[in-house]
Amino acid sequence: MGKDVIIACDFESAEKTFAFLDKFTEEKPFVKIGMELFYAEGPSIVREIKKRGHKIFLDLKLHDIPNTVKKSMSVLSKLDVDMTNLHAAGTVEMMKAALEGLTRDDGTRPLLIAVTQLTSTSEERMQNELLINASINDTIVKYAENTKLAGLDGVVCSPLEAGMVKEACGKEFITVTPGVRFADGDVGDQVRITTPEKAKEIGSDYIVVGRPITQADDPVEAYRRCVREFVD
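The form predicted together with cytidine-5'-monophosphate, please: structure of the chain above, on its own.
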């Protein structure tokens, strides 16, 4: 499987997104469309970015009863994205239903990956508020195992967790990892971070990079640097 850099297009409008994507005249980066942009612009933003030739990770993190998720995934499968996701906390039954809904009549489907525990959830809050009486690492591994059992392709996790997920679920099980920063860059609000080089070493398959590229003085050069450090 090819390693790739996915740019998180966390913009509030199509206009800002296209102003950003227009800077890329030579390459067509893999882009992530999240809730902000999708809720602002609707499915048309996905079709337009696809038409420009980009691969798309539609990051909507579905979590509902199995039947609702199945039907929603069936609708999303028509958008022809390359990757989409849901919350593993929705249970194995929900994940299986999602996979069924996402699979098209001809058997093809986008990659489907699960969020284990959000990196913003601390172990303390998970235990005290969600009453999950386990360590956060055990929870992440268990949710990753559930994801594999349901037949999905992989998980979103911190790059620092990619190693233990691969150990538990095998090296073919995909890890998509946000929380990436250049060694000499701004950390921002991310906590458990690592560099593109280190993410490669740990075994991430895809890194999701937002602000280090979108807010850079030269976004194209920042993207190329990520590719040099992570892929080449």
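Shown: the form predicted together with cytidine-5'-monophosphate; wanted: the form predicted alone:
Lone chain follows.
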């Protein structure tokens, strides 16, 4: 499994998304479609971006009762995305149901990964607001172990936890890591972050990069810089 850079296309409309993607005349970057764009444009945006030749990570973070998640994943499996996700906090039973729903009749399915803790969540917030008394590292590793137990492919975690997750779940267990910023860039609203180069060292398989690319003066060059630092 090769490493890859996934661009977070967190735009509010198809028009803005395609204006951004049209800048890429040589590459076909792996893109993430999140809630904002999916809720604005619906499944058609997924089909159109796929038709253009991009791999897609559909980032909707499902979290509901097992039966609802199973049925929802069954619908999403028809969109031919390459990766999708849910919240590990939904329990092992929910994750198993999701996997069942996502698997097509011919046995194929997108990669399915689970969110451990959002990169905007600090240990203090987790303990004070969510009443989770374990450390954030222990919580993330436990959630990752539950994800592996359920049969999923990997987790979304911050780059700072990718090494711990690999140690607990094995090197084949995928780590998809947002919270990546260039060393000379703005950190935004995320608190557990690192650089593409450091994420590579730690053991991330995929980095998800949004604003450092989408809001760059030259998004194509920013993307290429990410690839140089993380993949090459």
